[in-house]
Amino acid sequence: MTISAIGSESAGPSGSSAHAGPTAGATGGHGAPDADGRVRAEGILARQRRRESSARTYARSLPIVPVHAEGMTVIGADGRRYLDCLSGAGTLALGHNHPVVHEAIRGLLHSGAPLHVLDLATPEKDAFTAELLSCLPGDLAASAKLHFCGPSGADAVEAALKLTQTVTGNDTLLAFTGGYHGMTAGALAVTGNVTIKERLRPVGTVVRLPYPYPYRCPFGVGATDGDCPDGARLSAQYIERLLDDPCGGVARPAAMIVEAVQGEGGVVPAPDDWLRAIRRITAERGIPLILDEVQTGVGRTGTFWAGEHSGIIPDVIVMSKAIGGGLPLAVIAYREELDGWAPGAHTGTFRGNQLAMAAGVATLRFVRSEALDLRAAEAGARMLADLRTIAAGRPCVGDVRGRGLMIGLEVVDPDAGPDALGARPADPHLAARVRAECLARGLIVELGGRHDAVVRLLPPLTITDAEADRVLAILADALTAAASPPR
């Protein structure tokens, strides 16, 4: 399978061009870019390496300098064009610079309205609040309370943990293997990744529970056709028995936090039956259930909220990323009976981001009016089916999984023997080569999961069929090139 140039224009669901902007020096990821642009890009990257901290992440693996973007296309300072399957880690539900987002931002700027008002009421905030509440699932839409936090998802996670600890008077938090909830102290405490936490002191008491992961089942039971009902059943039974065991070592929990699809954990969807069991277990024991929808919300997985696949209604929903239309905004929605904290119990200077609220209203309305959640379900199912066909002839891909437009390919060592369940060892070095080969061909992807061996695809919900075909073709070529012995 070979790729074609990615510079052609195609219409997205909005009817606008998915590719636009400057084309001088654009090469579709191939050929020699403009010399002046290349020098400019190299200088900017060199200054970033010199000035910024060693904690840089995306800048290390994606050495590009974006100067223009529209839809799914990013153009670098050197003139190269890229299809963006990272979308700001899922922040850009409508892709880059969507017209409805631009119009909302321009309208607010031209109105003379204040841009920074802490948590004061404004017409923009009132409109955003009404729109967001109307999007919430089930009975939350009619009775939820909202709390605006600092600008990141981690801030919202902190607020959710603090709220439930305050209301219950309990300290213990229940979290899951593979979970990712942010990098602040409390959020990191409930995150599963050991590498980023082992040098830090833990905050509070966290009990780690087994999350169903068919390809590498924590209970060591086999998977069938990418599913593992026995693993999910064992997980639910284990959790229920642990919580009821007076010698199980678990003090009364303040909350359980879970992702319906683990994102940074390697794109691992939770089985619907398992989520329903988790909701029953927590409800019967009076444990508030926090659903982290930071990356999965606003249509990403094929329903507006990922929890809707299973039909569960949590006690708290954590939201950020796409709800701000690409601008920083974080909110929690929770049941009214949990609203027991005092004024000032959780604040943040930038919780009143008016531009993000204007952009967020436009995004929420457009996703709903254009049924982009259904589009994500359709496009994602098609991409998953095609990726499984691609993977069938490539032993370096151990598993293909996802939900909607949240897709992952787990890269493994094809020469290593499988374990008792048939899973080969993760190969992070090969995954890094796949990412590099994708970038060289004009496709931006990132890695996640255990050992950073899962190639993750998070395209905008406006992806066209033609763009999806190009993504798959580039990825197939990149897998072949990465797996070939170096010359």
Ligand SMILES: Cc1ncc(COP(=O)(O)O)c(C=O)c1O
The other form holds:
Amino acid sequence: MTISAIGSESAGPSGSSAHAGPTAGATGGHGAPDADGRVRAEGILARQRRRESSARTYARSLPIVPVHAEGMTVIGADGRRYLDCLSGAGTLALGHNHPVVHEAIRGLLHSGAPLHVLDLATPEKDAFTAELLSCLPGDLAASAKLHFCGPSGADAVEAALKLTQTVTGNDTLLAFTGGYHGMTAGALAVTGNVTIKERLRPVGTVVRLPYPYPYRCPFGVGATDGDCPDGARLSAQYIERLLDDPCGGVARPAAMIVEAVQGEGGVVPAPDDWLRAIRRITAERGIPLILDEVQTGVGRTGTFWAGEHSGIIPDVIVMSKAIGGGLPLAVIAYREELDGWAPGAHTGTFRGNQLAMAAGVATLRFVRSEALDLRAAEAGARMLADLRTIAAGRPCVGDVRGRGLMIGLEVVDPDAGPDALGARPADPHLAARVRAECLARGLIVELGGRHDAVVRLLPPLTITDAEADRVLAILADALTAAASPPR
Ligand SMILES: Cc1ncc(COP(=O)(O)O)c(C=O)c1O
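Can you return the structure of this protein in the form predicted in complex with the named molecule rather than the form predicted on its own?
To see the whole picture, the full complex is given below, headed by that same chain.
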């Protein structure tokens, strides 16, 4: 199967990937593509294109039909094998079908326990609650309140916004450039990306603040290859002065929402000093700080929560993705003193997913017992260093950055001139070619970032050194192929 054969909507090069051939050899020599499987996959993909909405996303750029998955490996209906560096958008901390997750799910199924109970108490929920609380940072572990939300990160963001607006009586929300918090109305309002919401009516009042982004510093200062200390310092100073300016146009805020590493925004880690300044500024002004750990949580960045790198303790933590062990689950944890909303203030039918709680407990325990956060730190540091070497000889890679196993390569136009900071313009078309060339070689990656030009790696925390090497080798190859398309 080739990319061009399976998806006319593929963003990749129409013919260039045809040379790649089966990936089976690339990932271990099993499962050569078979003709029946190819026909079956093509049929399923064609029906999907016909039947599903034009708003579908991953299905456009990754035209594969997964039928089997284990660890980091996904096998398509046509027998092709892929290394999965998307991990369900960061959900699968332990990779696909991890034995401890399977065992937990099977155990619950065989026990005869109800699978759906709204927000009633169950032994599974009790165990999940205890485990999650014990994972929380600082004093939150002892005293936080949890609220189980509808099972998506966006719904948990909505809950956090609603909670802080209710308790403070304020409407204004502070959010950051490049932030991503989900697709429901409130979550979208605090999200930075204007393209996805320009035809929608904004909800509430959101004041947008500058997030440090060394490569394309919002203040136009700082080195392009360093920590952007000047940009981060200016950001904190600007925020502090803006909030204290009686004519600054900012009404008393209900909350500030921030990611410690922006994921969809293009894998942009916040400097620790900046995050500490943000905590101080919000604490001194009585503004609840919401830390969105939907993507960064459960070891992904090299600590259990990404906020731990800086040592800050937020007032509200938003959690989803990995906490459910691959099944839908979303929770907010918040300081007890914020617990001032009324019964039923944030309800939803599917807040009692027992299978997700069982899978979640197993995942949280395994990440902790195996110190997979440290493994993410170590494997991520090695991959980052190797990627910087790979990028050094490739002008189409403008920046390599990340924290733990949340890694991004910003793809730029190598022929365009650099700006004052030395950054060339983002090149989303080239980035899409890189993604397609990766797929053709058996590597699943996605794009993100301000211009959809950041190739993002979100492998499972269980990635082996050999798998990491394989990922980097394919990526290096794909970069070369994408940068020199056939004439
Ligand atoms: C930081 C962050 N917050 C919220 C969300 C929304 O989560 P969901 O897609 O489950 O609604 C995401 C999704 O990627 C995210 O990365």
